[in-house]
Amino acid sequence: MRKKIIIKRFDPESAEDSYLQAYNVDIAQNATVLEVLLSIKEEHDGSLTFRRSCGSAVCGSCAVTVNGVAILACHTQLSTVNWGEKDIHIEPLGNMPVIKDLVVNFHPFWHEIEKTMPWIEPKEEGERENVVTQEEAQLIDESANCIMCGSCFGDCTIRETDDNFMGPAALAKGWRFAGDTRDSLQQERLELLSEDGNMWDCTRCNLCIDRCPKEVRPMDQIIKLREEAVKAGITDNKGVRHVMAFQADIKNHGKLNETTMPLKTVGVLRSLGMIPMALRMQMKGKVPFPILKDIEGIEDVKKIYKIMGVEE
């Protein structure tokens, strides 16, 4: 079949801005995106630049953005790319500076990985080695499958708006070590990953789960980090305060009080800076009445919390 492939190009030596270049390519029905890129480079334009290596979805080198979605080029058949666009648009990964064409600088990605202390600091051995049970190994199995392709990082909506956010891959890697029972630095890791810009800033949009080609499910690993941090008593941060305020509202009233939530989450002083926005919202009728009325059936909600053992 013949397809129109539109590639976002960038050459730092000859152009100040990126531009789009179209290629009409004859491709096999089951061709992968990587095979299409190789065909263009070999038969149409030898200057096209992109990364690739194993071709088997192991090395993670060939991640690109196709029709707005980060994918692994060797892992995606072109026939499956039908996300609402007639033509095929191929661009570099997002959230990282472009070096040339589809090649991006991974420094921001690796910088965040390095911040997680991605190594095991073994506990002192007694009379025997540190034994890991099958159940303990399963806790970190998914996070250990990450191939560092950067797909989740490239499409992370929080990283797009906040350069301080570590990104899903780094946090998943953080759980791989914080959840390892052989490690002696769990408390330090959890404290580090509880700081601003880390695990509590994830909004759980699920994009990282959708983008990951190896089913690492980064958001699930972030949830595990949060649960373990709370168990470890690391609760003096806005993320935990937000969760506890949310839980208290639902338990006591059956619905969320969005007016008082900022006060409970960031405190009175920091909430003062939100007053101008609150006034604009009030003029648009977007600020609910601060005193909540219990929903119908609130006693049933409280029974659920009691069964779960959540009294406070």
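Superpose the two forms; the largest set of C-alphas matching within 1.5 Å is the rigid core. Numbering follows the first chain given and starts at 1. Note that the structure is predicted; figures quoted are calculated from it, not measured. First, how it differs from the form predicted together with its partner chain.
- After superposition on the rigid core, the Cα atom of residue 279 is displaced by 2 Å or more between the two forms.
- Once the rigid core is overlaid between the two forms, residue 298 counts among the residues whose Cα shifts by 2 Å or more.
- Remark: with the core as the superposition reference, the CA shift of residue 288 between the two forms reaches 2 Å or more.
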Contents of the next structure:
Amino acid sequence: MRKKIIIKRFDPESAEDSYLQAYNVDIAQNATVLEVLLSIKEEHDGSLTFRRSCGSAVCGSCAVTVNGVAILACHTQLSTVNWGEKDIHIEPLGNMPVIKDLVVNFHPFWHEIEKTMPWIEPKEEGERENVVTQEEAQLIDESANCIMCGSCFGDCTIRETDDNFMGPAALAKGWRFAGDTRDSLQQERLELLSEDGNMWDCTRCNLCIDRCPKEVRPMDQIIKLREEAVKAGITDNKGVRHVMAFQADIKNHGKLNETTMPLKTVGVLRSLGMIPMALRMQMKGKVPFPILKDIEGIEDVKKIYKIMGVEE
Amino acid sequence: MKYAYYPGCAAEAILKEADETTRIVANTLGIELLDMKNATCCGAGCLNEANKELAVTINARIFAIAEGMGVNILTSCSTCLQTMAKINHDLKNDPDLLARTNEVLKEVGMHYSGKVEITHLLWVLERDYGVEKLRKMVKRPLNMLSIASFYGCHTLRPGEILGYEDPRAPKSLDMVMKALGANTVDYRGKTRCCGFHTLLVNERASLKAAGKRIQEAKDKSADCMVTPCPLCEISLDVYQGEAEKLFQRKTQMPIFYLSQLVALALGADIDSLSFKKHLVSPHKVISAVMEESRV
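Take the protein just shown as the form predicted on its own and give its structure as the form predicted together with its partner chain.
Below: every chain and molecule of the assembly, starting with the one above.
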């Protein structure tokens, strides 16, 4: 199969910006993206630069963006790329500065990982070792599979729009240790990860789950962090106020009060700043009456809350 | 075709036009929508984080209502779809969880046996009603329009649970728009995120996400965008002005909720489609369609 491969190139030593270069390449039926890159380098252009090492989806070196989707080059057969443009566009991972061609500077990624204190601080030594049950191990099993390839980080919606966001890999790593029963810093970790720019800023787009080649399911680990933070009583932030407003509205009315939601989440002062927006929405009939009619059977809903021991 | 209809909170409050036009489309096509007056909010993924077991029980109660009606659930909201589908998946695959949940439901005289399926208006239009049949029902073709389909996140991912189509290469919304006669525009942002779910926590990041999606469609010369999710509609239309300020780039991209465009093409009374409620005026786009259908 002959295919047009378009690669985003960048040479730091040239004055030029990045540019697109097309190669017409003969591709074996089952060739991986990495094999295609290697054949371009060997047969067409020795200057093409990219990272690679194990070729077996273990080292995490060769992540690139193909037609807008971050993938591991060694783990993806080119023939399976059925998304995006008709030609194949290979670009460096997103959300990190490019060093050369397909090689990015991972410093921002490592910087976020470091913030999570990625090591175990053991509990005080007892008479015997800390026993971890199978159930306890399963809770952190997925997050321990991360090979730090940066695919989730490169395609993260919020990292794309806010450099202050920790990103999916670091948050999953945060859960790897906050969820480890041998660790003594759980509360401290959950407090740190509840700060602005961390667990509550995720927009739940699920892209990181789609992109991860090792089934880490980073967003699922972020949700575990959120559940644990709520249980640990770390509730003085917008994220928790938001989810608690859902819990209260459903109990009281069966549905959301969308008019009071901003007030409950961001507080009175910040809500004042939203007034001009609210007025524009009001003019278009988009601000519902703030007093809700309860759903039929609201008493049953309240009873469920009571049986399950949920106050509000 | 008969479903328990679950519009979701946004379509019952801020974005009533999503609910109203879904009903118009269903009426016109002979799809029967049964109201669930005792259904609660699904919790939109937020209730899960406040209290997971509670969220499971509250959703199981919704499923039990539909099961009692003997029908599956149709929602017109992508986030409701994903929230309910994930919890339904857990209940169907974890007999202990289902049993524990039914212990609580028993106290309010309900039971869920795990038989209900959750579907979305988009899937019903594309697969169950079918695009070929839909094409034959079109009275006002949208062939003047180049439409950027915006799938967003929650009808696509997680693919292994929703399972309707390939989350990296979805076609459903484009197929429906083509059936209405429109040209569709391909652009990278179509499977990405509108930022809605971080709007109240990280407003700037949320607005930037919305703005980027709109610009990606604008750069491919789309006349308008269409979405199957009322929350994406809010992000992209209601907050577009704020995103424009942030990027200092005017986009003025009209954004439609799916059933608004379907109802328009099916020949619905134009005044019933709430185009005047948009913050970015879709006047030009609508005029072009009306002009063309008069010829």
